[in-house]
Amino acid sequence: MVDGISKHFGGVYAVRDVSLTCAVGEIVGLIGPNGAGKTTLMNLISGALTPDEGSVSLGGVSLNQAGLSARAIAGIARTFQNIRVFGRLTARQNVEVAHTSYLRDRADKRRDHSIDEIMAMLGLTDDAQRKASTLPYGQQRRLEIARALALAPDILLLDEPAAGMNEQESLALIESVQSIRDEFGCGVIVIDHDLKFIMRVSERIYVMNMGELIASGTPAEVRQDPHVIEVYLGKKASVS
């Protein structure tokens, strides 16, 4: 999916020669210290940024010349590190906007999930008629996921979905993400600083530091990787 991708700003590489894959039906985690390049990589995958080197593809089709909208049509949907819901619209209207685009642009990928089913999956049914700006922070996070999911993506990118959630909310979100994978059959790439969340939700994990991949593997393999422990987890890290 991502092959040797690089992005530099001036003389500084934010992402350097990174390759990763995410299969349909797989949940992949992406972790690393602040400034490691994780969100930049998300922006490169989603089309918000153009790579200086390397390529992004989906289903064997290159997306290098496609921007944000074209990649959404192709099958890549995302949430953002900073919440970007349509605050003046209701929660349901937020999802309707994406669902309308899906019906228009991705009719060939039709899936039998209604707006109400998507909202129920994310625990948003009771908040459907509330203005998005009035929802609690955690529910706004869930609303962003529901809106992205309404595009019926093949790959769903989640940037810090558990940010600001307590432990109980994070555990519930793990179940939601796994249900999304099972019900929609999409691949999911997740960035988060909540290591317990990432370790429990992911089947494979990539670790970045200073713009480069330093490790990849199962959660158990990553927890035990000496380089990952040194630069990110720390010797006393508890991420079981």
Contents of the next structure:
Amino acid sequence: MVDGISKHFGGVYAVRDVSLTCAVGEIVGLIGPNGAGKTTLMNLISGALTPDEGSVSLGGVSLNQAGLSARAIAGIARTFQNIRVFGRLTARQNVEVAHTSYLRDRADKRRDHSIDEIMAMLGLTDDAQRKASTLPYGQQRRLEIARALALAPDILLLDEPAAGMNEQESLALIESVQSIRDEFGCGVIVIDHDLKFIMRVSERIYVMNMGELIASGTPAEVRQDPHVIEVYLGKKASVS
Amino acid sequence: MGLVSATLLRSLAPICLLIAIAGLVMSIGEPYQIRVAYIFFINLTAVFALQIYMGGTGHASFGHAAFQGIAAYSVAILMTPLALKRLLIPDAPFGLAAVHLGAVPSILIALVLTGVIAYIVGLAISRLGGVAAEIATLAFLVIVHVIFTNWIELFRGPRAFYGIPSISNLYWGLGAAIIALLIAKLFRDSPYGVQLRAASDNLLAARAMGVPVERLRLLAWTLSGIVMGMAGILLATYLGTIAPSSFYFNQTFLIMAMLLLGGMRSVSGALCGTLVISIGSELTRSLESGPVIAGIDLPAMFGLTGFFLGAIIVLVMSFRREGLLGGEEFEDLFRQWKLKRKSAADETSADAPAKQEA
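For comparison with the form predicted on its own, provide the form predicted in complex with the partner chain.
Shown next: the complete complex, the earlier chain at its head.
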């Protein structure tokens, strides 16, 4: 749960007084135009940035004092907008990195997915021994998700997972995200500026603009929200 | 297959190579060759030690020769006969002038002491990244050297500490190099080694995967310090004489050049680099005195070996930053070669029916 979180750089607010929730087993979308503050919010939730105000908690436990690594162990895993696989390691070793953290540091090891199971689920079995840097773009995106899942997260943050994907790949990704939620029982927060993708994959959606939340609700509610239409799509546009 | 048995299996080829080198040298039996081979094994142990830290963290370390010195002086002070110590360091503090221990306790104490110092220094260095960490290791080297050269009561200052019992032989060197190789390989392939390499690849992503970066850097630094201590003990107990200059910039650049040439990201690279530079150094050393080759009287070229090492570092940094082996282990290269052959064979068999039809 994110409560009244703010972050400013110099005199400019990148994120201002944003609150949102994501329950375990829920897929929540976060949309907004470029520069809306989506990735900054993701960095604040994951602990890559420290908020100036507000708090982040998981299961009622405050994570304000926890950094990036501690939050990963606590159950918040993430992927990156710009792919950050460990290029010198094999695909399997990439997943092993996160799995080692889970096995070593996680207090409640309630889910038991092996590295091979996770890789199979994401269609990476055949590439397991390939260097991550040599994988095609789409497989690298999948590898980032597999790596995050190896932490057995309670909340999975996906930062623009469909970036660079065509329509068909996006549809396949929607299925993957939903099956991940079902299989791992985790909450998923998906960030993207592709409205169609977010509308299809999410059960609830938050809309940001200029660092602030301007709307939230089900995809149907957000689609009809006048603020969203005006600020995000332009006055005459509509969302199909 | 477990990590230990898999590592042992993958280490068989380099271990056999080291045994073959030792066997060849012993069969020749020339004292000079034996000495050169022994020094090779000392340097190899030191390079494996350096690889544990540099290969894992991706940070250069200029300070590891200090660990070699700490362990070497520790065994020197503990093992040297009392009569000689009364002459060399009569005013040694903590009653050390009156302490004399056997080889095994001396070596164990030296390794533990080196490990403790490495751990304490590592607490600061492991929190730093990039250039800051590298400068800190350089500062550590200078501090230890200043202590060696100025604490005359304990280390004899810049003068040589001699009379250390020469108890080791080529087999000690071989054994230490094999142990260092196994430790380096085990650490590299262990889950913690993989996590540390991930952090050197992408720090932010590693932290996001829960990698305790500082703890792993500290582990690698301490472990490499202890293995480096083995190299120091080998040196002291073979030559019988040590001096602070043995553990300063010359040694630092020698082992760094060896590691960089082979490729600091792999243990096999460390072995390759040490082999090539050891052979190259011997060749350049033979040229330094101005030999006659094919009737041509070459001039004396003092300092050629140092020039050779410097040139190696510059060339590798300029043209092949990942080193000769490109950060790969022998077994990885062999697997890649087999895969290439297999895919080439598959392509050939796929083309054959098409050609027949044509």
